[in-house]
Every structure is written in structure tokens, then in C-alpha cells.
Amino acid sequence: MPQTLPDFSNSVKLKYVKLGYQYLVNHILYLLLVPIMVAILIEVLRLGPDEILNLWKSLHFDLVQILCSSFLIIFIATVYFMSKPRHVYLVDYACYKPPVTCRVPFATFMEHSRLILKNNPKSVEFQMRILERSGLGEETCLPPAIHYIPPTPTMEAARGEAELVIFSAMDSLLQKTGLKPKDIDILIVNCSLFSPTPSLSAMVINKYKLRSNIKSFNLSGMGCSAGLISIDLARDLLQVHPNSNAVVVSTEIITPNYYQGNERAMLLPNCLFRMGGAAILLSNRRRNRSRAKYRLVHVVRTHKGADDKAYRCVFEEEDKEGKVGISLSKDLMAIAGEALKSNITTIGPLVLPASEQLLFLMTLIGRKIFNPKWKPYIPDFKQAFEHFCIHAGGRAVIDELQKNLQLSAEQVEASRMTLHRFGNTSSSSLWYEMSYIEEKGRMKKGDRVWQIAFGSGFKCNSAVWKCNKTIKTTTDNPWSDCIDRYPVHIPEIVKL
């Protein structure tokens, strides 16, 4: 009888060789240059002391050799450490945690959702069926005014809401850092929706009594990216202004922007987006190097907005009764998918290890050459880092990246349970989600985390921070109180 061959894929450890082809690659510099280094080193001390001494004095140094010699590597140095960019630190950041009083239970909501549109009960089973399918929890929170029946969307209340989310963590960062207002060089401040006169900036400047030199920014209309656009901001004016401190307030006020129509578009948003904001202190100071937690080592933005699908695929306009909602397109994942892929596509050089690099060219030189139905080779991003924040715009949202990127359920962790305990909170989901990878103590020194944002326009942000110590846990973390129940089994389906 035959013999039959070996099922390799089976005996023959695979994985172990991915590795060894992995280190063979990474490290081809340091495997090349060891043993020329070590031959060198051998033949050296081959020679004789009176060798090396006839040796020396062969060589003929003139004083003018020496000097233009000298100047030249001063002169060299100097233009690299001058041109070379300033480093930006996170030194330490506050998420805003909402009061018990604002909790909305699924039949709380519901229930109001019923009482509001009673003509349309279309509308409510619609608003059901999102909410049983959304991932989110119990315990998310919408402002006072949306309590009301009917919700009272009032300019006071709008005003109220942005005081109390923007304040509160504020009020957080400057306990944590020990931060004086006076210190505050550069101010922005991003809430894509509600944009007011006097402007939200102008608003934390007159809280806190803030320099009148101050360097204050007020960005809207930028969807749920406009976080990471708010560090881009405050990196680039880091770079030309020396020993500053950058304040960066992301936020959403919800209050103004609660939808009572009936299109199905949206009031998709009803029930996806919740009450947040997070504060965070940017700093290029050498003093803060040390007792920073992350620095910023990328910021890739990617934007869509010259396509007119991409554009209009989130957009606030007038239903047919006159009421203003923000409606989502349908093709909504498939332009996220496309704008991924764009900031994939710059990232990935960046930060993808050489192995990678490398198996992504010969799989794209061999579908360009031999066959373009080969499968393309997706980079392992787990080899360029240990943390994924991606932002939790919606289990959907989640669901597809963590497929694209091919991630492990702990990966996609914090999204998930940041969108099941806080919701979308827009633009400060990703400081949710960080603060719960470091609540877990997860975060240790050297790790890298990678934050992923999208945002109407259409916008897909990237940002890679680096952490600089072992993150501990902490009383004053918006998860504090519950961690320790999570994470969370999240269903398919929760019935209502």
C-alpha cells in the first residue's frame, strides 16, 4: 500500500515559521551587520599593539583637515536636531462621565419614543428595531431637555448641556495635571453640530479666565473625526511654538439636535448618539516628557469629500415637514470601507513592520503580473500594534473593521463596550475607549495604539500614539465605577 503523505498543514508548525520569517525580516539590518562587526573586531585584535601604532601613524591629520573637518559635523548636527520635529506629549486626559439622572433604560426610551411619534407608529417599531440591533446598553445618557415630553430644544438648554459636558471635564484635566489656566497657550475646541456666538472656545475662556494671548480655535461641521483633526490642529501649532501647552475639548451636544420627524434616515442617529466630551493636554515642554502618558508619533487624515456619494452620505438637511435631522445614507459602510482603505494605504508604510511590507509588494506584484484574481493580502496591523481604538459609531461600524483588519474579539473590546455603556459620543468615543484599555491594565510601556475615526464629509482620521510608562488604574476613570462587570455579553438581538 502507498504511502500517503503528511497533512503539513497540520504537522509543520506554520505558525512558527510566519515568526522566523517575520524576525528574518525585521531584523535583516542587525543579521547583516553583526558579522561584519565581529570580523572587523576579530581582525583587530588580530594585530599586534605595535601594528595599530604603525597604523595610527600612517595616518596624517592636517589641522585645517581638522577644523573644516569639525565645523562640518557641527554644522550637519545642528540643521538635523534644528529641523528635526518637536515632540508632542499627551500628558494626561479627562472623560466626562454623566450623572445617574440622565440615564435612559431601552424602555424609558422607547416609551418616549411611543409618546413623541404616537401618530407614526412606523417610526417607533423602526426606532425598536435599531435599538435591539444597536450594542448598546442600560446605562447610556441623553441631556435634561430630551427627558422632557416633548424634548425642549432650546438654545438655554443647548447652552446648558455644553456647559456641563465641557466644564465638568475640564474641571477633571486641570485636578488631574495640576494644570493652571494660565498655563493654557493653545485652546480647541471641536462639537461638529452645536455652533453658537459667542463660540464654544470663547466659552471655556471666559470659565476659566484664560490669557488674552491665547491661541483659541472653534471647529464644527466635522463629524465624529473632528477629534483627531483637533490633535492634527494642535500637533502642527505645537511644531512652531516652543515650550507650549495645547488643550484640545472634543465634544457633542445633543440637546438641539434631538430629531422629532418621521424619516427613517434619520432618526437612525436618535438612538445611536449619547451625552460626551473628553479634555486632553498636549504638551511639547521637556519637563512633561517624563511624566506623560503617550507620544504622538502619527496623524494620517484621508478625505473623500471631492466624491458626491461620500459627501452627502451623512448630511444634515429638512425633512418634507421642515424639521432638520442628520440623515445616513445607505451606502454608508461601503464609503467608510473605501475612505479605510485610503488611509490604510498611507499608514501602512509607516508603521507596518518590514515582513509585512514586503508580503503586501509580492502579493500586489504578483496580482499586477501573473493573475489579478489572486486573494490581496491584508497587512497584519497586529504586528504594528497591541491597541485598537476604533471609533463606536455603531455595532456595524465595529463589526466591519474588525473583519477588514482581522481582529480578535479582545481587540475590538473597548469599542464594543464603550459603545455599550456610553453610546456614540462622537468625536470622544476614542478617549472612552483608551480609558478603558487602561482601566483593564492593559497599557503598558512602549505599547501602541492606534485610534480610528470617521466623520461626515467624508473623513476617515487616523492618529498613533506610544505609551511612555505602565499605565496604572485609577479612582477618577470614567469606568471606575463598573469595570469590574465588564466585559459584557452583547447579543444579536436584546428584546424589547
Given for the second form:
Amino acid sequence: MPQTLPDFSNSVKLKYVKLGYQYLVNHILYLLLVPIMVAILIEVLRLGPDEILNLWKSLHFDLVQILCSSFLIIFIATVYFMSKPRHVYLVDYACYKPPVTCRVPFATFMEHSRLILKNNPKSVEFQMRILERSGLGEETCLPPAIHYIPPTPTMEAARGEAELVIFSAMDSLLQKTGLKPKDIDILIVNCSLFSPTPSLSAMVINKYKLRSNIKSFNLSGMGCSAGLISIDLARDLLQVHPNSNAVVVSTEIITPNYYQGNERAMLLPNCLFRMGGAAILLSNRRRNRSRAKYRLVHVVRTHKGADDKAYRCVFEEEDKEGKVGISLSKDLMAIAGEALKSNITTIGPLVLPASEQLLFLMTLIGRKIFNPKWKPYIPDFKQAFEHFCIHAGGRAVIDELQKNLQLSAEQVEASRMTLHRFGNTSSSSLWYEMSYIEEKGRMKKGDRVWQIAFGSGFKCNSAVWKCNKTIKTTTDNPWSDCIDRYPVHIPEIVKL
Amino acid sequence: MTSEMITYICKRTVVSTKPAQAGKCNPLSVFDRLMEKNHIRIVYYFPSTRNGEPGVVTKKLRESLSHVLTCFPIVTGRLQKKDDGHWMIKCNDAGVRMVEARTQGSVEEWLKNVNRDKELMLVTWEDMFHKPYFWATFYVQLTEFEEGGLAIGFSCSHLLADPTSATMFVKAWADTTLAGTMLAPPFFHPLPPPRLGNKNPNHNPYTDLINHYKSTIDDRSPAFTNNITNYVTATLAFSGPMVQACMLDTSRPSPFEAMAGLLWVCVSKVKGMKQGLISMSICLDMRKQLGLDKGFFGNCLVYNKVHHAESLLDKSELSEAARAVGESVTKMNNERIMDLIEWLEHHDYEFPPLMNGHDLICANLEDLDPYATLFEEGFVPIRVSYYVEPVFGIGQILVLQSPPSEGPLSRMVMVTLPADELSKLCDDDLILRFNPTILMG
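Now that the form predicted on its own has been shown, please provide the structure of the form predicted together with its partner chain.
The next block holds the full complex; its first chain is the one shown before.
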């Protein structure tokens, strides 16, 4: 992987040079402005008050001129304020905590696997090896229908799981924010693999008796990054509709997608995907400004679907026996890396401080003009963000991103611990990670958070949030009973 | 009622609510290892509860089972062989198997027409797999009766628990369902260690008990390895005054000795013994003798052959039989059991024996107290049946407590014999003298 500019950057002297350079470039405006202001002040003082008064009288002001200039100023100000995008605030969010009775320890998972796949010991071995290296813990949960021997993934069970997860998350959200169901103007539900008729958003509207003129959307098939796609959609809608509340529900329903065949590439999701969901309240109302937790700063979406390999790397299809499963291709990590690079190139200029952008530009120019063998400069994103929420898609994803972005262990801790405690909960995993950071007391006012998610297609979406107020730890969140045990050391291989 | 079918709804695994400590292993004691070939089945019958909706009670019980399993890591663990070839439990949190079922009628109707085969349908059991690491050692079946009532079938391998421990586990489950806490937490620790030093050089280990075990272990007679006898079980309820009368007749102070003597004589008669009594062993719980708490989880049942005097000229057969039983009971004291444990520690055997494979076994399960198992306030079990399977050899007698409404001295005896012998037993004069109510069989 490419390194930062010189090899001896570990040396202390260079560290101070680097710090000085960053300070210089990031505050260039102030550094230029201050001497100019000082110069003007000195000049003014030198001239003396009488001279200034004479200067003032010599300017002839016409009434028309004054009126026109003031109108111009007011006009420009109005246009500026009107065209400024509305601020979108995240008032609060709630994550679903599965009941303890749905817990699936490794031993139980392997035993069930053996009983169900009794004619395929190789597939069982494969699952065991995946589970050993997965980074999951012993407290992840699967829905009740998957606990049966053999599993009974009926539509009724799937609806049951959807109701359980979504309604619990919604109840929790309504209670936390004090929101009344009648005040919800926009509802977006995203669930990739389960899409019944009527839709899950209709199910929510029915249960909570939401208004008849609600703007509801149901996104399906968009993979693990659908959560951020929903946030993006909500943001766009909140630009058009003033004074509105938007509720986003992100979840993944496991019941209908439990693969019951033997194809190895398709058994992987069984080992990693677990029950989870989150409900988020976004608003553009002024009165929510003071009590909101975060403000949405940027959402950047990158889609690599134009490339055939990227399109086919996460593919739902039937295996030789006609059983439906999601096949993951071997070059998933490489494609994820490509998508990430693409996303970073777009988000970099939006969030990076001037110093990093300048360095990147210089190296880019240098590589193009002088010497193509120069190593490309990886901007230091730690300068742009205080917290990172990387979708807990699997241990490999987190490892890869940690390496690519050169993040420290503490910065990927939220992702790793979420994977350990909750497994891969798909689109809602980002919210569990946010919750972890909050419950650890690390979220302070002004902190910037970067959420990155990957999804089938192949997509890489990221969102940037700015913390609005220092967040106190609470007791009504999914981490409340176990946060003290974390962080835990997750061994490379857990011996089963 | 003859075409009652039990509809099986589902089978699943129930795990504890908190993860077990990783890597913990519990070795099995010498008494545990002897019982490899046996398993226990218990059926609890409960009357209808207030909650009429099907599935509600099952769900509640399943959740409380999860909670109670957190305190019993041995129950959710799996068997593995240690380096020295002996069994141990790896506490890997795999869970217990649960089967949910439903059947027509009410629990009272069922009890009127029940027999051994039907009762065993209420308990699920799977024999040890080829790879025991993936074999569940504990099974629970919840059968809801459509017109009211619930049957809880509990089975487990005898390697891990004896009837006392099994009853204690179900009681802990009931306490957790009722009040959220267990009244008597379990103890998982090994048997008392052998005494070191201070050995009387003239100490003569009690060889009768050890000989009995030695002969059982060495007994590899093929006759008991493929048994095709059709065994039937009958439950006889003896009322308090009748048990007292029997105790007076035999002049024994303990109801078990009186009942054991009575059954011994009657079974010998139906087996066709004109003179003398058939070979019988008693099986007693030795927790008190070993100074172990009642919550000791594991096997603590010891078998001992009963020796009787051949000449019965001037004493009645019944009192002689009861006296012989009493003598065997007294002989099983701390010192002798400790000697037995020591002998067992030093004597390995290649094949696990079948402790109940030869003699008539008479087990004392009087002190188990299963009727204190209340899952809901005020709902006492109507009946509790015990089975120690498989039954081989001459047969099996289990002396159990009766429901509390019958009085403290009343006893329920579950007799398992070949079908023809059992019907003869129920018509025997001596038995009928004590007027038992035949609850099953």
C-alpha cells in the first residue's frame, strides 16, 4: 500500500515540520488578513481623525445611489439565504435490541448446521472456518424462525420478524424524541431482501395510524448501504418541504433469506448476517435545532455498477438445486477498495483541510508531470473527522478499510465491537456504531463523524455528520447492559 | 381416545441468556461415568392454567428456561473425551433441545387412559450420536393439551444427572418462572476426595459393595445386549394408612424398606420362585451420607445387592425381605461409599456397564419432592412419573412420593416388568391386601 510522502516521517523533527505546515496552510486566510488589518489600523492612526473626516466628506453620496446600493445588498443577501440549503438535523435515533432468548452461540449455530447439512460435511467445515474468523461474538441474535430444526422461513415468520424489529425501534424512537405519530411528514423504510405487498412502510403507517398525506417510500434491493441512501433521500425531500419531520427506518429481515443449500459462496451470509434495525428522526424545523444530536453535512454516493465485475460481485441467484442464495464473489475486497477510492476522491475536497488538499494536489501534479513512480499521497482523514463508523460488513471489510485509510485501532473500535456484539446487521449497523461511540462518552460538540457503507451493486456511500451538542450516556440503548465489557480483544481465530 | 395423536409443532434449541465462560470444562465423577448406558425421563402433568391461549404458556416457559440455563453451564455443554479417555463436559453453551407439541383432550382425560408407551411419547429423547460433541444431553418437551393442562417431559443422559439432580433442575426452572430467582442454587463440584493418610492399617474395605460393582462391570453377558422383551410399566398408589399397615407388618421404621420388601416378595412370586427371593439390588441417594448438599448436581446413586437369609421357617417372608432391605440400607454408610469411590478411581474398565442390567432394581426416590415444582402460583403437578431407561434384566421398581394431597406416608410405586408378569402382579393377593390404586397399567 502507498505510504505517506517521505519514509522517515516517524522522525520527531519532521512531525513538528508537518504540524507547522498544516497550521500555516489551514489558517492562511487569518495569517494573511491579520497583517493587512494591522497595516490599515496603523495607517488610520497615522492619518489622524481630522484627515479621516475630510476623506469622508469628499465622497459624494446621491440618494439614488444609496438606495440602489442598499437594495442590491438586500437583494444579494436574500438570494443567498434563500438558496442556502436547509439544514437537516438528526434529532435522535433508536436501535433495536434483540431479546436475549434469540441469542445464537457458536456451538448452537454449528450444531444446527450439522443437523441440517448432514450430507455435506465439507460445507459444515467451511461454515465453521468462516465463523471462527468472523469476528462475531456469542451474543448475536437470529430471528426465532431460524432457531428451528429445520428452519421455517415462511412469509408469516418474516412478517413477524419485521413487525418485531421495526415496531420496537419505532416505539423506542417515539419515546426518546417525544414525537407524535401525527407529526411524521415523511417516512422512508429500507429493507433489502424482504419486500412484501403491502410494503413495510405501509405496515408502519397502519400500525401507528400515520396521516393520510404522508410521503412514504419503501426502498428494497439496495443492499447494506441503503441506510445512507434513505438518509440522502430524506435530505432531498426536506429541502423541498419546509418545517417537516422525516422518519427513516433501516433494517434487514433475516428470516426469508436463510440459505438452505450447500454452495459455499452462498453460505457466507448465513454466518454473518444477524437481526437488527434502527429508526432515525430527521428534521428541518428550527425548533429542533437546539435539541438535535447531529447536523447532516454531506452525503456522497458512488456507484460502480457500470463495471460488470462490480455489478456481479454480490449476486442473488439460484444454486444448482434451485435454492436461492446470495453469492459473494472472490474479488469482493478488491472491488470494495476501488469503490472506496472513488468515494474518497469525491468526498476529499469537501471535508479535508486545505493543507491535506494541497499536499494531495502537489503529489498529483508531481506524478503526472515529473515522475509517475512517486507514491500517491493518501490524505490523512483523521484530520477531517474525529469518529469513523465503518459498516460492519465483516472482519475483512474493516481490516481493509483500516489499512487503506490508515486508521488506528481506536478509530475502528466502534465497527469491530458492533460486529462482535450484534453481527452484520446490514444497513442499521452504522447506527449501532454511532450508539457505541456515544455510550463510551466520546462524542463531543463539534465532532465530525464519517459513516461509510458498502452495498451490492456495487455502491459505496458515505455521510458526514457534525455533532450538535455533547451527548451524555443513557440507559435506553442497545449497549446499556454490556458497554462496560467493551472493548474486548477479538482473537484472530476462535477455537470452536 | 384411542386415536390420540400428538402433533409436533417444532423442535429447536434453547440457550442460556448470558454466554458461558469460554473454555470451561467439567470432568465427570466415577459415579457419573458408570451410568453411560442409561438415561432418565420424567413427566410432569400440570392442570389447566388461567392463560387459555395456546402457545402463551410455552413461550413463557421457554424464556424462563433460557434464564435458568445461565446457572447450569453443564446442562448446555457437550460431552468430550479427555486425554485419559474419560468423559468430561465442555461448557460450550450449545443449549438444550426443546420440542413443542400439542394434543387433543384435557390432561385429566389423558391420565385416565395413559400407559407406558403413551407416556413416553410425551418425552423426547435421542440416543448418543456417533460424534457425541454435537449431541444434546438434555431434552425438554412441552405438550399443551387443547382442552386444558400441560405436560412437561424432561429427559437427560444419566451421565450428567441422577433423578435427584434432574428434579432439582426442573424445580429451579419452576422457581425462575414463578419468582424470577432460584430458591436452591446448584453446586457443581467433584465428589469428596479420598481420605489421605490416617488410614487404619487394619481397615478392611467393605468388599460386598465393591464386589457388586465389580461383577456388574465385568458382566458382559450378551443376553442383555439385544433385549426384545416387551416391558410394561404400572403405577400403583398406596395410601398413607396402607403404607403404615405394611410398615407395622414388617416392623420396619421406613416406608421404603416396607414397600421394597413387599414388592420383592410379590415380584418373586410372579417370576415363578416357589422358594426364596429373586436377585435384587437397591439404589439409594448417598448425598447425605457423603455430606453433600442437596443441590449437588451429578450422580450420587449407589447400587447395592440385597442379601437375605435362605431359611424363612419361623418368620414371614415379607418381614424377612424388608429386614434384608433394611440391613442393606444401613450397610451403605460414608466409610463404605468412600471405599467404593476409591476403588472405582483406581479401576478402569473398557466398556461402561449397565447398572440395571441384571437384578431387579429397587430405587428409593422418595425424597425428590417433585410436587414442590410450581410454575404458576397454586398449580401443583397432578402427577409426576419417573423412568430410568433402558430397562433390562428382571425389571425395575421406583418408589416415589405421592401428591401432597394423599398425605406424607403415601407412596407411588412404578413397576416395570414384562407384560405378562405385570398383570399377574396386579392380581397378586399380597399386593391387593394393601389396596393399591392402579393409576396406570
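Computed from a predicted structure; not experimentally measured. If you superpose the two forms and keep the largest set of C-alpha atoms that fall within 1.5 Å, you have the rigid core. Positions refer to the first chain, counted from 1.
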{"query": "R46 C-alpha moves between these two forms by 2 Å or more, core aligned", "finding": "yes"}
